[in-house]
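One chain is shown next in structure tokens, namely the form predicted on its own.
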Amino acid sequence: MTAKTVAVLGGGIGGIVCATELKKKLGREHRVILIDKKENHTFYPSLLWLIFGLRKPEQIQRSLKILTQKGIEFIKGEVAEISIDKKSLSLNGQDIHYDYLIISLGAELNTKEFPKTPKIFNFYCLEGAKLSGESIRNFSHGKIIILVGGIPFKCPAAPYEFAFLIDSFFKDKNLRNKVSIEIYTPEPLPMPTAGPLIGPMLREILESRQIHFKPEYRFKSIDEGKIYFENSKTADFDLLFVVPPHTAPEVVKKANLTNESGWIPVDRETLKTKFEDMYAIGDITTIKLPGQYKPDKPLNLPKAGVFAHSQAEVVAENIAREIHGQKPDKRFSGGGSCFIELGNNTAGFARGNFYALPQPHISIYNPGKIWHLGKVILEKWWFYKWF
């Protein structure tokens, strides 16, 4: 058997699972290379806890170099070019040739529209989360706005979880009556892709806690204290926390891997791209859902780590089977789940099948402390299992 080289781009959830599973299934005879521009992996589901002082940065990070102990080759660097014809990658002044390529680069955050001021924070990255926490701890009165700068965005529950945690934080300090919390989003309801039940339920919880939900507000621009939306709408703020617009990395655009959506289209069951021996998984993909409850507005699979994880297992299994001369018959079924932090050590939980017909079939469980504990266990399991 000829030795094969499998390259995995991106050291997030999908990339780590895919590289680890591939190496385990392929053994010493074949190379598995993981490439990321950063040395450290950050477990992003824990960023909200970091904001409120419940985690330190070192608790939610691990070095990707640890994966070399499993036989995975780790290269720190940013891929400058993907050559589809040559099946090669250019980075760090060298070309790396591959037999199979898995693109798991995630989404990049476009922050260029947001001025760097003491009032505006990107809570979707590690450094921004740390600064967000400092700003909240030093805040005693005024208006807080959480702004979703564009759709789609990863972890669709996060802006709402953040609002619930801010609400709980100021209640604990007996300052809630001095703080206004508002959410502005282009979405018609929270988490609209999750079917017709979750959005109204979350909106009801928001309203019951005096968190003002402002749907269908499309962001245009911003200055130090005012947000400008389409249709001449504006909003003033004292503190602003943003979900920056998401975009695919430039390297995949240059390689013409994206379509009109701006993301990489893939087969929804196999995660294959239109190019031979090339796959894409996780946030960088666009996958149209087969079932939908709004036929006039086609929906896509949400961008979330739970899907990247499952897709990585499918791709790793199929590539390994193909290399071993077997039929690659594993399929991604569209299943996923989500914890929704509500504050005070409680959380909600939802899970279901996003590929179900005639619409996504999602089950919602009553909020409770058990689901918060479940998320804590998930975090601990992640680091134990993969590092």
Ligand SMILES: Cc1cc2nc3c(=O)[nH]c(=O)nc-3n(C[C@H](O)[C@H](O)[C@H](O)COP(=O)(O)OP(=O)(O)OC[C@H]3O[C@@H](n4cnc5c(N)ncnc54)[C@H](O)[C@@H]3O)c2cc1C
The other form holds:
Amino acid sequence: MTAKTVAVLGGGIGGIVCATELKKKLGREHRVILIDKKENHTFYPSLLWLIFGLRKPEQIQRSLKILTQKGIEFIKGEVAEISIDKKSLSLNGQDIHYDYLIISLGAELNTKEFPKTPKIFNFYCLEGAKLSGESIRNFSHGKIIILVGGIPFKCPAAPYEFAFLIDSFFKDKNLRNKVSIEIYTPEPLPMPTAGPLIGPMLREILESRQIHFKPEYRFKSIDEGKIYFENSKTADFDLLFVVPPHTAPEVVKKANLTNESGWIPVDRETLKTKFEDMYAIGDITTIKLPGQYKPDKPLNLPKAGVFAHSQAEVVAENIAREIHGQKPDKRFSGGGSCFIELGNNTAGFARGNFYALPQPHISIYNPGKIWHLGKVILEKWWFYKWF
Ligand SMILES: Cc1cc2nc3c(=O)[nH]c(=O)nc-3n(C[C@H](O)[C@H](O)[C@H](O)COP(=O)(O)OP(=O)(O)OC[C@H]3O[C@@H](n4cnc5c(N)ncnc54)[C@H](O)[C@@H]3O)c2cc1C
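One more: the block was the form predicted on its own; return the form predicted in complex with the named molecule.
And the full complex, kicking off with our chain again.
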């Protein structure tokens, strides 16, 4: 058997799982290369805890160099070009040949439309989350707005979790009656892909905590203290936390791997792209769900780490089987789960199958401290298992 080179692009949730599983299954005879422009991996599900001082940056990051102890070759560098015909990548001024390619480059956050002022924060990245935390700790009265800048965005629960945590934070400081909290989003309901039960339930919890939910608001522009929406309405703020619009990284657009959605289309069960020996997983993909809640309203698989993780396992197994001359018959079944932080050390939990017919089938469990603990254990397990 000739030695194969498998290149995994992106050392986030999908890339780490995929590279590790591949190396385990392929052994020393084959090369597994993991490439990321950053040396440190950040576990984003813990970012909201960092904002509220419950985690330090070093607790939610690990160096990807640690993976070299497992035999994975880690290269730090920005992938500048993917040459599909030549099966090669260019980075750091070098060309790297691959036999198999897995693209797990995630979503880029587009912040260029947000003025740089001490009132506006991108809480979806580590630096922005740190600054968000400082601004909240120094805030004593006024209006806080959370703005979802575009759809799709990763972790559809995060803006709502953030609102619940802000609410709890100011209640604990006896300042809640001096702080108003509003969420503006283009979505019709919170987490619409998760079905007709979760959205109304979250909306009810938001209302019960005087967090004002403003659905179907698309922002047009922002100045230092005001948001202008497409529906001609405006909103003033004292602090603004944004989920910036997401796009696929430039390198995959340049390689014509994206479709009209702006993301990479893949087979929903095998994660194969239309090119031979090339797969894409996680946030960078677009996957149409087979079922839907309303006619004429097709749904896409949400962007979340839980899916990137399961997809990575499927792709690693199938590539390893193919290299070993076996049938690559593992399939991604659309299953996933999500903890929803509600503040005060409690969380909700939802689990289901997004590929179910005639519509996704999602179950919700009663909120409680147990689910918050579940999320903490998941974080600990993540670092224990993969680093
Ligand atoms: C605040 C917050 C909370 C979240 N909470 C949850 C949660 O509770 N549960 C859940 O399931 N998901 C959650 N998510 C979403 C989850 O983090 C993502 O869905 C997941 O990380 C996607 O994994 P990925 O491998 O597709 O991409 P990523 O993890 O984003 O990894 C992509 C990697 O590619 C690298 N990269 C990009 N372009 C290049 C390039 N040109 N060259 C080299 N490297 C490049 C990046 O540096 C990055 O390391 C949360 C996200 C946020 C922001």
